[in-house]
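The data below hold one chain only, encoded as structure tokens and taken in the form predicted alone.
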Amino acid sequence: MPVFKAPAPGFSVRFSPFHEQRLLAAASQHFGLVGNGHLLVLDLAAAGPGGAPAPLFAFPTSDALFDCAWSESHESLCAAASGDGSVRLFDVALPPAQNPVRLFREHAREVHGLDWNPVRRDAFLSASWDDTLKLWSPDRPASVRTFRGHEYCVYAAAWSARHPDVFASASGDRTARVWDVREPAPTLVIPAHDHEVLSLDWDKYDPSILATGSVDKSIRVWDVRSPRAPLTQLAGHGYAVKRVRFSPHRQGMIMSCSYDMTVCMWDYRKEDALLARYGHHTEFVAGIDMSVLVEGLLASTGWDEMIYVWPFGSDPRAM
């Protein structure tokens, strides 16, 4: 399967939602602390120099990017959450002279998350170390909407699968909350983990069922109908984990990402919950994803400036 060199620390990959071989790509050099970041757009099925895939749209920005998400509604739209505090919207269809296509500069410091409501598919969240969330809508000039009440970095934000209006978001004040777009104030606040929460993500078929990922090592899932304490707590990662996410088809089964540099794959229903322990990164693991439209293919970059594709149960290093 396909592996691309970055041109720099990658920190986030995202499958397209409309194209099963398009892969969204966020790398930032010397770690995302000074220099230039770069969004890529990687055709799976088009290989150049080496076999890796060809970049369909590399675009440099100014300062680091850290997170990027797809457009649920264009094909070619995307959005990039950048070290200057910015949210730059880009369409690939577009040379990068065009680009990007609209520039948001709201938060006061480093946009660090961003998703894309997968239900209404007209907006999209992003997550700041300024404490904040905002709403987007790439039609308006400015956020819909700002969402206070986190005490620290806000690191991550997911929408719900299911409830158009419902979001999550993950905190270095070492909670999650689950938040209503109609509502100024969270509606839960779970206290997570006794550490900083790097990232989470809504169970595709349980609407109630939300995995948090922290630097105190372990995954725990939570039910928000009764959020006392975890439903359960997997653990098996050797440092901090920086990105969850669950699977679109197959249900209870997570992927996760670690500075341990490696990938692993659970089902957390089960007693024996890791599935899959994946060690082909050579640097801190920062971005992954599976694909919506091909079951069980999987993408992770990390600072070693790889980009890995590969079907779940196969050695990602396999050409």
Given for the second form:
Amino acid sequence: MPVFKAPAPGFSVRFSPFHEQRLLAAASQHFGLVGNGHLLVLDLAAAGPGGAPAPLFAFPTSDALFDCAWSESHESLCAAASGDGSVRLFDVALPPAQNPVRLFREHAREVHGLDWNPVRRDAFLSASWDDTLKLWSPDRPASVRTFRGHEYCVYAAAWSARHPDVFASASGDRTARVWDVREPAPTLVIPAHDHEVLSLDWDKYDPSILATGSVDKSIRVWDVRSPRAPLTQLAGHGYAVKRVRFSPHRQGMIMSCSYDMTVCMWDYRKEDALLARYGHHTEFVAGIDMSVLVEGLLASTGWDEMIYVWPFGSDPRAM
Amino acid sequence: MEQGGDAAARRMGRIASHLRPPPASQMEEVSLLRGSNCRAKGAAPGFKVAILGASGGIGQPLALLMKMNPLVSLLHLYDVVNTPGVTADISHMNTGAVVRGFLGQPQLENALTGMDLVIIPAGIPRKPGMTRDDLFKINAGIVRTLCEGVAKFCPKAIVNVISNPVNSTVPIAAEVFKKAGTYDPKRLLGVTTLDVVRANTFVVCTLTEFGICIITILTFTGTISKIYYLLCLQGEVLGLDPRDVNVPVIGGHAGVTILPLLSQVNPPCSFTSEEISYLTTHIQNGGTEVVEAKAGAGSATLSMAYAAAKFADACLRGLHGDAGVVECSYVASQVTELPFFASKVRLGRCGIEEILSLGPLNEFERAGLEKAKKELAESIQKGVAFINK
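The structure above corresponds to the form predicted alone; please provide the structure of the form predicted in complex with its partner chain.
All chains and molecules follow, beginning with the one already shown.
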């Protein structure tokens, strides 16, 4: 299994929707508190048995990077969310001198989450600690929409897998809100947890189900049609849940990572929901992703500067 | 963008709050979507609690502890003497509960109307040489009067009876409620928490003392392997916090009717038979120990108030809807052939949700149980007879 060493603590990984072997990673010096960030594109095929291969593309940035996302329309375009409030677009096919191709500087605080619209493919969202989300298009110089409603930091945004204009956001004001891009105010406010909600994702197979991960160490699965109470609560992490992702291949399967240094796989429809727990990282796990192109392929990165890619069911550290 | 230092501090703050989140009730700067925080007098979210006998030795510290409880929104203090002073004093505490005082029988109605939980510590305390039964006549009359008031003015309230002898006053309260037609066995509980509290404390103390004794002896004889084993055990035992220890105590609340189930202690510890009989006797005579130590100045009031507040908090958490609230209490029960018996009960929205079974008892405990049942049967009969004569 490919194992990469990042130049700094890792914050996010994403599989490319175009190339099975390509991975995007965002890393930030000094755990994202001060210093530079690094955007990396890694080739899984290049990882041979001998030392760590050089990344295909490596770009340092002036401030920490908290999240990254591939474009769904251009195979070499990607976006990075920066701690100085800017969103940067990079084209990995162009030489470093011509990068970043776009610099969007509108947020007043750190941009913590990014998500590219998988259905319309022409727009992406940024979630920021200035309590707003912004909708961007790579062609437009300014944001298309700003969504105000949250009362505290917005940590994550996720587009619905089925409806092109619907997305949800997770915030430190303990709610998850479902929005429609055509409306300025949220369509639905779910008081999801008693503590900050750090992450959320939609079920790729059932468009009304979403999962939220929170500082209260649990993951709750919600049906937006009856948001008063969660469908189920997945407990098992020892510390705050940093990210949740639904599987693009298996209905009901959720991958989560946490400050307790583990990555867990769940099936929320089962009574005994925890399927697997991976303790391969030696620091907080901050980024996870599940590949759309290769069934069962998982990636994780953490503050121990390691990036692991492995198929579900095997040990991430096995060579 | 502002200074780098501010940003670093802010990011550090976010990580810290993820790892050690503040308790939900303290996040004031974030607006809550559930439950508004308006503090209209007596209408704030929380429960209404009345303490009947609030100026007494138990009542005063109990009023102090209940005023500190965040689940209490309204606290009524009733007694036949001194209530205005106690109320004025307690009302200066800067916690959320609103306090009102009521003095004398004519104000009992106002004290009790609308209450969710009524705690009754009223009564005279034991003096050296008295048993709990000597108090019987006086305290029985007091409990009868107060329960007649509860039946009339707040029949749906949960009642915690502390007045001694609890083994008899709870049946008295039940008879009063039956006569008034408002009896709900799920809402009448006798407070035996002090025995549990004592058991938890004595278990930790004794293990420590015994451990040290044995080590001293063994060091003299030089049995190296035994010392090593006991030192390992000691390491575990000395690390115990009485708050983490839980001993179920069943039976009743007087002398031999107090039956600590040391075989069911949590976390599991094993005791020698000397330790078991020493502990059992110590727990059963805990109250007498304090009465003698106070030498006429009263009986256990401070530890009783602590235990009563702990139990009242459990009742409130049950009313609030929390799951898994289990406490030992003296209630109307079918776990034995007696009409009343103390055992673990699960508390919920209507008082007692479920009376848990006694669990496996060992030889010693079974023998103790027989002795306890005999004395308990007499006490219950005495209480019932008092009302019905």
